[in-house]
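Taking the form predicted alone, here's one chain by itself in structure tokens.
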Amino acid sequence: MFSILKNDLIAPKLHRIVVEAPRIAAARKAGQFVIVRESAGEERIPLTIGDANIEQGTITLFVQAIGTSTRKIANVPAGSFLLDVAGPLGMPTEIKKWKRVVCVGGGVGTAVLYPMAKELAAVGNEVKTIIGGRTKSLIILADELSQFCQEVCITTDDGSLGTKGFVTDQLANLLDSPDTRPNTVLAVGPVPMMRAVAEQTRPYGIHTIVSLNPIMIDGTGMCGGCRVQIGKETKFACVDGPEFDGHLVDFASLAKRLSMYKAHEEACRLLAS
């Protein structure tokens, strides 16, 4: 059992759910992740270890409540308990020094986004860091993004803060001049962003990192449900990545493969309602 030390909504329907897991907290690095299961008989759902603290022996989950699993998962209170949380799992990212990175990220992605750009920065890249939503209630981390990185652009769909448009505009913005070009991009969010940032980057031959979510169950790689296409190999995003080359990976698959249950999910949905 894991016990729930704050559960905040810090956006809709996104919860920041701080977990006590000292063992997690100790040996997490930057990008990977924990599987969690509410109580006995539940779904085992993948979730980014958004921040640790080694000193109080804590993990920090953000859940978006979204399906019937993630919804449980995000009511459970604080000072109640979780049943399973496993990890850490994946494979970590690669922090280099690579001078100049800037990081993308959309919605929900952000948060996954955030302890890769903290690590980055720690090691003495410049950090610049795009971070967009459909509106202003759905950005989140700006200020704890502001502490470490150079630079923080908000973008959102309709105009409500930051830069009106995409996260796509502000980077494009950045690829046209040689003083603000990044070495290393990084992106986690929808697929179609993250398409559309490998494409941006493509013609400039800039190392592109992406972050896949694909269906997993075990995060183990042992019921192959997270595969995913990776140039001419089928890799597992639970144990080669998640983090993966953004111009090898096949999207157009990648995008089918999450679409798979979503008929079972809303019968699921309107089941628990």
Second form
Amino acid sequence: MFSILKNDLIAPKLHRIVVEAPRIAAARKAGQFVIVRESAGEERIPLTIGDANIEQGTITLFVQAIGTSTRKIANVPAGSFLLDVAGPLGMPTEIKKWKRVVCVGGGVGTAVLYPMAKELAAVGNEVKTIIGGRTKSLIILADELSQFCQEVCITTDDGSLGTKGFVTDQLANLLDSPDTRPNTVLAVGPVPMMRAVAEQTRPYGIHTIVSLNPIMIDGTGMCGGCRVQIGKETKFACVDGPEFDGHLVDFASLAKRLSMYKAHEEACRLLAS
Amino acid sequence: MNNHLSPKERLAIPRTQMPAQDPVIRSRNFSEVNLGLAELAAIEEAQRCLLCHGRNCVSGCPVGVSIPEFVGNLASGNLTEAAGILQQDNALPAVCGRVCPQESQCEAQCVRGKKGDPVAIGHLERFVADWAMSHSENLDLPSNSKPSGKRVAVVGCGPAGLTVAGELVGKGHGITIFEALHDTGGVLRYGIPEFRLPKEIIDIEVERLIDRGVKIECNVIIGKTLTLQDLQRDYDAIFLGNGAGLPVLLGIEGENLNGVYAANEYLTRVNLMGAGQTVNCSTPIIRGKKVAVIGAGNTAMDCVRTARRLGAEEAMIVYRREEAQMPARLEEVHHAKEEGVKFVMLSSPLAVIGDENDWVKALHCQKMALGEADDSGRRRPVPIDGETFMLEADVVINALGTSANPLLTSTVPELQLNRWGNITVNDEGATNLPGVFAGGDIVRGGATVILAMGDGKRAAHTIDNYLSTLPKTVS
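Take the protein just shown as the form predicted alone and give its structure as the form predicted together with its partner chain.
Everything in the complex follows now, all chains and molecules, and the chain you saw is the first one.
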């Protein structure tokens, strides 16, 4: 049993929860994730570790309540428990001095991006961040990011906050000039966004890292459900990833595989309503 | 009960048949297929044992169960004694009685098998173990020696780890098992389906170990949550039984289409997560009307029979050799056939074919013929030029096997591995690192439950000796 100390709604359907998990807090590195099961009979859900506090023995998770199981996790109030939290899983983000880094976050992807950006800034990179969402209420962590980023650029589809448009528009501006062009780009968000970013940086040959979130069960490489096509190779996102070279990821196949259980999810929604 | 029968009288008793659920009914439910022997039938079967002096059956058992003794006591109706002997020798008798390949182990050595049918040792083991479970309140737990003050960490709660734990807790050592998943049993729970090994059996066997003092911590991944170095600091000895790992990929076009599963994923969804077994289970599974399973081992049989139970109209085994070469247990093949599974032999997959939405629609196969014998003595399958065919399927399951999982081993570069990434051990189950022992699939690659248990038993013996060489701990 893992105690939930805090549960805040930080954007519509997006919860930030602080979980007591001292061993994971001590072992975890940026880019790693945990597998959470809310209660007996529930799905095992992979969630990125957004932050950790070793002294307090806590980890922070961002949960987007979109499916049946994620809704259940998001609805556990502070003072209550999650049955299972296992991790940290996956390979940590490669933290090194790239010099100039641009981090691009879309929606809840910004939460995944946050610990990576923080670590990259801590080792002396010049980090700029572009975060986007459909509308103002979906923009998260802008203040937190601005504490260590040289610049935090916000875009919304409807123009309700920051610049109207997409994150890719802002990235295009930075790529345009040799003075602002980054050595490395990190992109985390919906599949179409990550694909678009990878296509944008490809002509410049800029090292581009994306963090993938395919369907997973055990998270230790045993089941092979999270396999993704990276160049000519099949990789397991849980043990080889979740971060991969964006120029090698087969995004089309990833998107198809993510839709594998759409019918089931629809049936669950109908049953629940 | 009278066990004073003449050899002639014993020889005259025919082998008892295991009663089973009707094939048509069971191919649509997850309840256990074999129903177990009734007490009188079990006693009569036990009386078929000639109590020969050779005790060959024991040498055929990887954990060395005192078979003639427990069978002899059963034949005399001394069930309490039979249960005591069995539980002393085997930490998981109700599991072994169900999933061991007895036909190639104890029963293969039985003298009665030289002329006729061997004693049904597996069925008897199951009977005695089940009897012991339902009479546990009247039976004593195997006694533990007085506390040694030594602590042993066991990595992995599968058959190897549970055996080590059972053996060493009996010697008075403090045992903690670390399990990566959220539940106990390892492959017994995520791999073997309910219809072959009910989860309740695992629960009871694990509970018995906990009652004897074994501690189990789930959700702890050694190599990730804690390191081997953490364990070396806190424990006097460590047993690595973290199991098989990554699925071996098909390596053919279309492997990542929707509807293509690795056997581990398919079985884990159903067995560990309950997909398809309960109406409102939150973990989904693609049921499939035509399911093709590639491979012919026990895992393949488990997949194909699960597919039938999930409603497949056609559930098929696709195998590149012939039936006689299939590595699965005879009983599984027999049961699969009774349940309407189709066997597509001498066929090797070339590609998985998808529809316009990237869902599986067929398996493109190569017709094979058997050529010369290979190193394993089995005739090598060779393609028949130009003979390929399409097998319609909406779910394809890859049951080719697994390779070593590097999750733990990659974090311990000084630990010696073989060229396939499996941990190297000596005959006693010791690795090259002092105080670190290993067994089961992480050493053998994909093997059986009982071989893992045999490793566990042997390693436990070695660990006990090792601990006795350490200075006494002051507590």
